[in-house]
Every structure is written in C-alpha cells, then in structure tokens.
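Shown here is one chain on its own, the form predicted alone, set out as structure tokens.
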Amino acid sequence: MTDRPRPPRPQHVMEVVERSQLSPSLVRLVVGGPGFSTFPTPPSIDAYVKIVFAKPELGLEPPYDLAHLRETLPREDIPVTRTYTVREVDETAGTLTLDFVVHGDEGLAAPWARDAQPGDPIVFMGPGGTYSPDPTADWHLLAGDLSALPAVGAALEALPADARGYAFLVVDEDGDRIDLTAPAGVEIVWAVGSEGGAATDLLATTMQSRTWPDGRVHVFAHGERESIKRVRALLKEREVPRDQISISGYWAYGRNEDRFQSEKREPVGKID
C-alpha cells in the first residue's frame, strides 16, 4: 500500500475592496471580486484561511502551483502561508472581512495589510475551522488576545440572544478596545497591558476576576501560546471536560511564524 499525495487545496484569488484602521493595532480588509464565487460556505464560526504570499519580484501568477514551485524554486523563494480568521462573510455583497494585528514592520502579513490598497490581489486557501458555540451549553467562556479578537467577535454575534457568560480579552493599549456586539447576558471583560504577548499571566488572571457560574460551560480560548497554556491549567483546575473546550495557540511570543509552526510538533508547542 502506497501513500497517495494529498490533492492540492483550491486557491481563491480575490482583491482588496476596502481597508480601514479599526484601532492602533488592528487593520481591517474587506476582500472580494469574481474570485468570491469559488469560496465555499465556512464550516464554523472560527473559520480561517491561509493567505499565500509570493515575492512580487518573481512575477508569479496566481493561483500558484505550490508543488511545482517547491521543486523548482530556491527555498527562500517558495511562497509562504499565513493563517487568519475570517471575521465575516457577506454572501450578498460577495466579500470576506479579515482583521490583521499590525505592529510596525514585524512579520509578513501585517506590513502587507498595513499598506494594502483597494485593487491589490490576495490569494488564500480554505476555509477551515472547527468551533461554533454550543446552543445547549449553560454558559459560554471566550478568551483571547488581539489575534483571537476576530473569532471572539464572530462568536459573540453567533451566540443565542439568551446566552450567558464572559468574553475575556487582553490588549496592549486602551485604544485597541473596540466595540463588540454581544447578548445582554455575556459580559465583555477587557484587560490592558499584555505587553505584546510578554504578559503571559494576564489572560488567566483576568479570568479569575469573575465568579465561575454553575452549569456546563462551552469554552473558546485562543491566542499567544504560553498565555493559553496558563488558561488551560486554569480550566483543568475547574475540571472542565476537554470535549467542551476549543483551545490553541495562534502564535508565540518571541517566535516568528515559521518557528512557531515547526514547534507545534515539539513538546513546547503542545496544549493538551
């Protein structure tokens, strides 16, 4: 029996329709165009796409034959991917909304989003995702940092009108607290001073500032890896069953994206 190679994932070629600055650290891009017709309905509320970045100087035309390019290009010239949550899909307008955390010139996707203009092309694969709020849960707990804010915002809007719970969000500065729509029974709790991800105890500490309600909770907790490990430890203390938790690190303080992805296969990258 031989292993069959996985078929290439479809790529969706769209363009930037609109760019706006949500806060000092957040840029929002609305993308669409004829390529929207190939984008399937997302499977979950935390839907994500993998944006493909190719060096402009290579003159490559999307969609890219990534398998061929991996065989023919030097390693440093192979297109790379970056994962971003879909904040909203507007089927009527034929657009997707993507939010980017932008801090200066760091990274690849953030500077691109900072400088993006209407008409700029964007290529991505997806959508993926696994989490949607459980309508049968007694209450909901959402937790994360700026990287998780798009998914948390989408989850809050998807909760039943009578939902109860908390959304705990940590940000670097007060200006990054943006307006979110949530059911009346869900309190949004902000904590300022995450120090660009270095304050790894802040999220779990903030979660302990509120009373833990009775009943079965459904959890969504994502963000900086070490911060989320502390959240996971707190959930274990509260004896929350693993099947009631959606949890992962979206990034890691002091790591670039490539190093962070490679560490997912190492003990340091595991969140059980």
Ligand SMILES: Cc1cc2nc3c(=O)[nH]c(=O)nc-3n(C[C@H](O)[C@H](O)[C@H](O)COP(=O)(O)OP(=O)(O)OC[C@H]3O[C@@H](n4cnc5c(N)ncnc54)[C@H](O)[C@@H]3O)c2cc1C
The other form holds:
Amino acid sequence: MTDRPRPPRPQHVMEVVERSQLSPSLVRLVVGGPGFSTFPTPPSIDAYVKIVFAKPELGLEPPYDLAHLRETLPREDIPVTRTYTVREVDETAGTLTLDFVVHGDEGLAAPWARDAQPGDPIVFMGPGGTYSPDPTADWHLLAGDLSALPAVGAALEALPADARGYAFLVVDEDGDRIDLTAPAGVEIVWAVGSEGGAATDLLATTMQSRTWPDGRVHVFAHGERESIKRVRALLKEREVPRDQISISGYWAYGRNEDRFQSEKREPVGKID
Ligand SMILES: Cc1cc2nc3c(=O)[nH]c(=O)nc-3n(C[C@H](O)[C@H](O)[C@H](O)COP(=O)(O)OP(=O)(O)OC[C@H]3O[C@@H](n4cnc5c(N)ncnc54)[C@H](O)[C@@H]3O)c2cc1C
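Could you drop in the structure for the form predicted together with the ligand? We only have the form predicted alone so far.
Then the entire complex follows, led off by the chain already shown.
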C-alpha cells in the first residue's frame, strides 16, 4: 500500500462583518460574505475552526496552498493556525459568530481580533468538534474559563428546557461575567480571579462549591491546560466514567498555540 498524502483541508475565505466588545476581555466578530456558501453545517455544539494567519508582508493570496508553502518557505514564514469556537451560525444572514479572549498584546489571533475592522479578510479550516449535550443525561456539568465560554454558552442554549446541572466559569474580572441564556434548572456559577490563567486551582475548587446531584452526568470541561488537569483529577476522584466526559486543554499558560499543540504529543500535554 502506498502512503497517499492527505488531501488539503478546504479553507473558507470570508470577511469581518461586525466587531463588538462583549466584555473587558471578550471581542465578538461576526464574519461572512460569499465564502459562507462553502461552510458545512457544524458537526456538534462545540464546533471550532482553525483560523490561518499568514504574514501580511508575504502578500499571499487565500486560499493558501499550505503543503507547498510548508515545503518552500522558511519555517518562520509558514502560516500558522489558531483555534476558535463557532459560537453561532446564522444560515439566513450567512454569518458565523466567533468570540475572542483578548489577553494583552501577546499572540496573533487576539490582537488581530481586537483591531479587526469590517471588510478585513479571515481564512479558516473546519469545522471540527465532537461534543453536543446528551439529552438522556440526568444532569450536566459544564466548566471552563473565558476561552471555553463560547462553547459553554452554545451548550447552555442547546440544553433541553428541563435540563439540570451547573456551569462553572472562571474569569479574570467582574465585567467578564456576561449574560447567558440557560434552562432554569442549570445554575451558572462564576468565579472571578483566574489571573490570566495562572490560578490553576480556581476552576476545580469552584466546581466543589456546589453539591453534585446523583445520577448520570454529562461533562464538558475545557480551558487552560493545567487547570483542566485539576478538573480531570477531580472527575476521577468522583468516579465519573470517561465516556461521559468531554475534556481537553484549549490553551496553556505561557505557551503559544503552536507549542501547546506540539506538546499534546508529550507527557506534559496529556489529559487522559
Ligand atoms: C477547540 C478549541 C476551541 C477554542 N475556542 C476558543 C474561543 O472560542 N475563544 C478563545 O478566545 N479561545 C479559544 N480557544 C483557545 C485559543 O485557541 C488559544 O487561546 C490561542 O492560543 C489564542 O491564540 P493567540 O494567537 O491569541 O495567542 P498565542 O500566540 O497562541 O499565545 C500567546 C500568549 O498568550 C497566552 N494565551 C493564549 N490564550 C490565552 C487566553 N485565553 N488567556 C490568557 N492568555 C492566553 C499564551 O499562553 C501565550 O503566552 C480554543 C481552543 C481550542 C483547542
């Protein structure tokens, strides 16, 4: 059998339609345009896209021939990707909504989103994703930091009206506690003081501030990698079966996404 190269993942080329400031740390971009017609229906509630960033000074035209660029460009000039949740798809308007955590001047995606203007191009691959709330679960446990807030917000809206459970959310400051729509039986518990991801115990500690109901739970827990490792330990302690859990690091404190993704293959990057 020959090793065939993987076919290139399709890229969707759209543009920024609208930018708004959701909270001190969150910027919302609505993106759309003719490129929306190539975007497939997302497979799940936690659907995400991989935004491709190419150095503007190279003058590359999207969609990019990434395989060719990887072979021909110096390493530092190869376009890189950043992962973002699709908060909402509006089929009628032909738009997607993405919410970006703005975390200072570091990084590519966050400063780009902070400064984005209507008409700016955006190129991404996807959507991927695997989690949608299990309608047969007895209760739901959602947990995360600001990076997971778009997915948690979408999950809360997708829950049946009679769903029960908790959404535990950690944020840096009071103003980041944005309004969310949730079933009456799902309590949203905010904790302020995540210290830009440095407070790794806060999420797991906050999750223990409420009594967990009996019955079969469906878990969605994502955010800063070390804080998610604490959550994983807590779920093991509470003997929640692995097949009822969606869990992963969405980013890692002190690492950019390129390093974070490559560390997934090393012991430090594993959350079993
Ligand atoms: C499936 C999935 C879905 C995701 N969905 C979203 C989403 O909807 N919204 C969102 O904002 N993020 C989301 N993320 C996380 C996002 O991909 C990372 O935060 C990414 O590193 C941001 O890229 P950047 O270019 O801004 O910073 P990078 O260049 O990757 O990193 C630069 C520096 O900023 C730090 N940093 C990165 N992210 C944060 C943060 N959130 N808070 C504080 N410091 C940070 C890094 O540790 C590093 O020191 C998601 C990740 C995954 C895997």
